[in-house]
Structure formats: structure tokens, C-alpha cells
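Take a look at this single chain, the form predicted on its own, given in C-alpha cells.
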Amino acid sequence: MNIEWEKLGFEFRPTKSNLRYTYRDGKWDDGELFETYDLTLSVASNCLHYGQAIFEGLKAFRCQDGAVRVFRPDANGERLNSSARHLLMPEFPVERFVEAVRRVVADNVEYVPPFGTGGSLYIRPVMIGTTPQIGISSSLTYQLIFIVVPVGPYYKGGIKPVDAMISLDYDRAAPHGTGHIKAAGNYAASLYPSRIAKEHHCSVALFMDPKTHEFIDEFGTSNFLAITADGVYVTPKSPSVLPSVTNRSLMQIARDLGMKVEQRPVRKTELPGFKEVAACGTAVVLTPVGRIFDGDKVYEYGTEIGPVLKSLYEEMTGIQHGIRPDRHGWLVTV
């Protein structure tokens, strides 16, 4: 193993292993870990054809003290079953998953980036239908495999604003459909005006409501946070916004130092009124967004990241690195 650390960025690699548990006559085996990468499915799978396919994403870190620590794992075990639930899939007990991530990672563990260069060990649990079949229907087999891959910023440059877009592909406004289903991890249908964003030169596409337009949905990566002129944090409530682990604890980062949270409709004509405006979730953690482009409207945030998003990004990353107090209890030891 030769990587360097401070240039990863956030694509993937194979490492040691990945853990995969294959669901039954009504149960989940014990799991097995798995040294190879490749998956053998019938043509006919169920996830090929009617997509039961759901993931989550979770990350664990190289703490100051040198311990190994994983970042809220029961909440995206719950947020997990949410979406097993919504597709008829098997639900997979949440201190079960939390117990194989533990065992992923350790037998991953020499792939955590060093403390101090600024990766971490991403963890991708995904569970698929493998049912051969052609009628419509749930599958009867499954299989939950957790991938990790050592990952830097998925933005480069760390924590330098981004440039948005609001979508201009209305048809694809509601990428993930309903919370529930956006919860189950299908993006397919944000690609589209995703390159769109790209080809105007920005990093991504910010979603409004598909119904009217008017209401800030989320950023085709991650959920939408704004800081109002009187540091307000203010994040979008929304059907089709997925229910964010990150945006989650940010608010209650953001409780902790005192900040009044709205979580609420957002309209698209706030967006000039905003002090800060950020990108937040487990991939781009919060990543301050520069310019939302609107047709031939710019809105304007500044070119480096503003007061309150730097006190709360550093107080995020200060919990998950070990470096300030978990007051919460979010952190599980490897």
C-alpha cells in the first residue's frame, strides 16, 4: 500500500476488504468478509430491474489521540431501515449495523487517512434485490455489502466556496422523488442537470421544489444551509430533501453555540438576503457555496468562507477528529 494521503480525492479504490451479508428465508446470515470486488448477479436481479437498490453513506476517522472513530453510524443504520422499509426491503438492525461497520473498519483500519491530512474512510453500505424475476414484485433475497475507500475533499481545494447553478431541467427538479425514496440513495436522475451545472462551470446544481419552482429543494450532492443577515441557520423543509445525518448535526452544532435553527420552506427569492450559504453532507461535509447563478442573476456570498460556516465546520470537524468534546455522544470507537 503506497498512498499519499494529502493529494485523495473522493474516488473509489479497493482495499483490503468488504464486508457482505446475504438475507434468506426471512434472516440475514452472520456476514463474511470478502477480499475481492467482484459481484456475481443473474441477468434477471431484481435490482436491475426494478431497482430495490438503497445505500448509505458514513465516514470514520483518525482521531488526535490515534484512535479510530466512526461518525453517527446509528443514525444512518436508522436511516437505512427508513429506506429498506419504504422498497419492502429487510429491515437490518440498527446495532448490527452499527457492529458491521466496526468490523469493516477494523479489518480495514491501516486504509484510515493519518490524522492531520485531512481524509477520512469513507463507508458505503449498500443493499440490493438479487432475486432472479420478471414479474414486479419485492425481491425474496438480498444482499447488504459495506465498500470503504480512504477519501480526501470531494471538492477540491477544502473548504474555498463552490460555484451553484439552479437547475434550469424542471422535468428533473425532484431528483429523488419523495424523502423516503431520496433516503434509499437513487441519484440517477440528478446526473442530467448535474452536467448541466458543470458545463455552465459550476460544481453543482441546486434543485428547486418541481411543483412550482418558488422553494429551495437541496444541491444535487447534499442539503442546503443558509446564515441570514441576524445568524439565523436556516435549511429547507421539504418532502424531497433527504433527511441529512450532517444537516442534522449542524443544527445541533449549531443550537450549541447558540444560534437560532429554522428548518422550514425555503423561497427561491431569499437567496439575495443571505449572509453564508453552504453544501452539507457526509461526502462535501460544508462546503460554503460563492455564487448561485439564477439565469442571468448572480447571487454573491464571498470568495472565502464566512464567520459562522467556519465556527461550525471547525466545531464538526473538531467533534469527528477527536480534537473538541462529543458532547453528544455521535463518536463509536473501532
Contents of the next structure:
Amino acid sequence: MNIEWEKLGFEFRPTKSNLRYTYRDGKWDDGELFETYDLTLSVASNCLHYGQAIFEGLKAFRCQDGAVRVFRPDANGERLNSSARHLLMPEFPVERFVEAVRRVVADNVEYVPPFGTGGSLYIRPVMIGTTPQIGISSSLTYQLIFIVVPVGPYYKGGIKPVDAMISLDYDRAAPHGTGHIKAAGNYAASLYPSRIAKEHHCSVALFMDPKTHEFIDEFGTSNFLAITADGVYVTPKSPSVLPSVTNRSLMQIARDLGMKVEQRPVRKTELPGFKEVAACGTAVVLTPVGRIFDGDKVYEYGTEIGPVLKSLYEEMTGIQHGIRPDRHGWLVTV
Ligand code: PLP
Ligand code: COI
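The structure above corresponds to the form predicted on its own; please give the structure of the form predicted in complex with ligand COI next.
Full complex below, order starting with the chain above.
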């Protein structure tokens, strides 16, 4: 293993192992660690034709005291089960999910980036329907696979502000569509609008609600949050937005810091009035947004991270790395 931890981005690379569970005859097995990344599947598998494929994303951190801790794995276990229910897939008990995360991280512990490098170990659980079928129905067999990847910043530049563009493809929903489902197919549908944003030199697409185009939903990779001139934390409440664990945690941190938090429908017309804007999520952490392009209009939020976002970022990453107290018991030690 020869990894330059400080230079990591958000790219796949194999590690020592991945952990696979199989669901058959109505129950999950005990799981097995695999050192290969290949998977044998029937070409008629449900996940390939009818899209029974859901996933999660969470991170493990090397803390200041040398211990490895995972951030809120129970919340991701609960969300995986919510996605599973929406796509008629089997749930995986949350306690078992947390245990699986600890098991796969423990087996790959040498891939957790050292404290101080800014890196973390990204854990990606994915569940797929594997029954060969040609008629549309839910699969009878499934695999739940946990892969782990050491990662650095999702957007190069860390906390340097990125540019965003309001999706021109107005009628497309944000990656989760209605129902808050973290499903593979929802992301595939976001690829084209995200490509258009990149062609306009923007790192990320910002999706409006697909019905009226008047309300902000979320970014292609993350939730939207803004700080108003009065210092209020504002984030969209919408059925099409993924309930982000990061956003929920930041809202709690904001309240802890004495800020007012509003989760409510957010109008596009509010954009010019915001003081600071950011994207938040496990992969993007808290990435400030410097400019938002809306057709021929542009809203600007500065070329450096603003003071409120900076304090939220420092508190959040401080908790994750064991530098600041874990007041809410969010960390699970491996
Ligand atoms: N929104 C979208 C579209 C995402 O892909 C993600 C990442 O998972 C999020 C929001 C943030 O969710 P979380 O903070 O739970 O990672
Ligand atoms: C995550 O943040 O975990 C996601 O799944 C988002 C994706 C852009 C990697």
C-alpha cells in the first residue's frame, strides 16, 4: 500500500476487503469478507433491468487520540431501510448495519487516512436485487455489499467556494425524486443535467422543484443551505430532497451555537438576499458555493468561505475527528 493521503480525491480504489451479505428464503446470512471486487450475477438480475438498487454513504475518521470512529452509522442504517421499503426490498436491521460497518472498517483499518491529512474512509453500502426475472416484480434474493474507499475532498480545493448552476433541464427532479429514495436509478437521471452544469464550468447543478421551478430542492450531490443577512440557517423542506445526515447534524450544531434554524420551502427569488450558501453531505462535507448561475443572472457569495459557514465547518469536522466534544453521541468507535 502506497497512498499519498494528502493527495486523495474522491476516486474508487480497491482496499483489502469488502463485506457481502446474501438474502435468501426470507433472511439475511451472516456476511462474508471478500478480497475480490468481482461479482457473479445472472444477466437477468432484477437490479439490471428493473433497478432494485439502493445505496448509502458514510465515513470513518482517524481521531486525534488514534481511535477510528464512524459518524452516525445508525442514521444511514435507518435511511437504507427507508429506501428499501420504497423499492420493496428487504430491510437490514439497524444494529446489524452498525455492526457490519464496524466489521468492514476494522478489516480495512490501515486504509483509514491518518489524523491531520484531511482524509477519511468512505463506506459505501449497496443493496441489489439478484433474482433472474423477466416479468416486473420484486426480487426474491439480494446482496448487500459494503465497500470502503479512502477519500479526500469531493471538490478539489477543499473549502474553496465552487460555482453552481440552476439546472436548465427544469423538469428533471433532483437525484432523489419524490419519496427521499437513495436509489441508483435516481442518480443516473441526474447525470445529464449535471453534465450540462459542467459544460457551463460549474461544479454542480442546483435542482428546482420539478413542478413549479420556483422552489429550491438540492444539489446533484448534496443538500442546499444558506445563511441569511440575519444569521438564520435556512434549508429547503421538500419531498424531493434526500434527508441528509450531514444537514441534520449541521442544523443541530447551528442550534447549539445559538443560531435560528429554518427548514421550510425556499424560493428561488430568495437567492440574491442570502449572505452565505453551501452544499452539504457526507462526500462534499460542507462546501461553500461562491456563485450560482441562473440563466443570464448570477448571484455571488464571495471567493472565500464565510464566517458562519466556517464556524459550522470547524465544529462539524472537529467533532468527527475527536477534537471537539461529541455532545450528541454521534460517533461509534470501531
Ligand atoms: N443529497 C444528495 C443528492 C446526495 O447524494 C447526498 C449524499 O448522500 C446528500 C444530499 C447528503 O446526504 P448525507 O449528508 O446523508 O450524506
Ligand atoms: C454521499 O455523500 O455519500 C453521496 O452518496 C453523494 C455522492 C455525490 C457521492
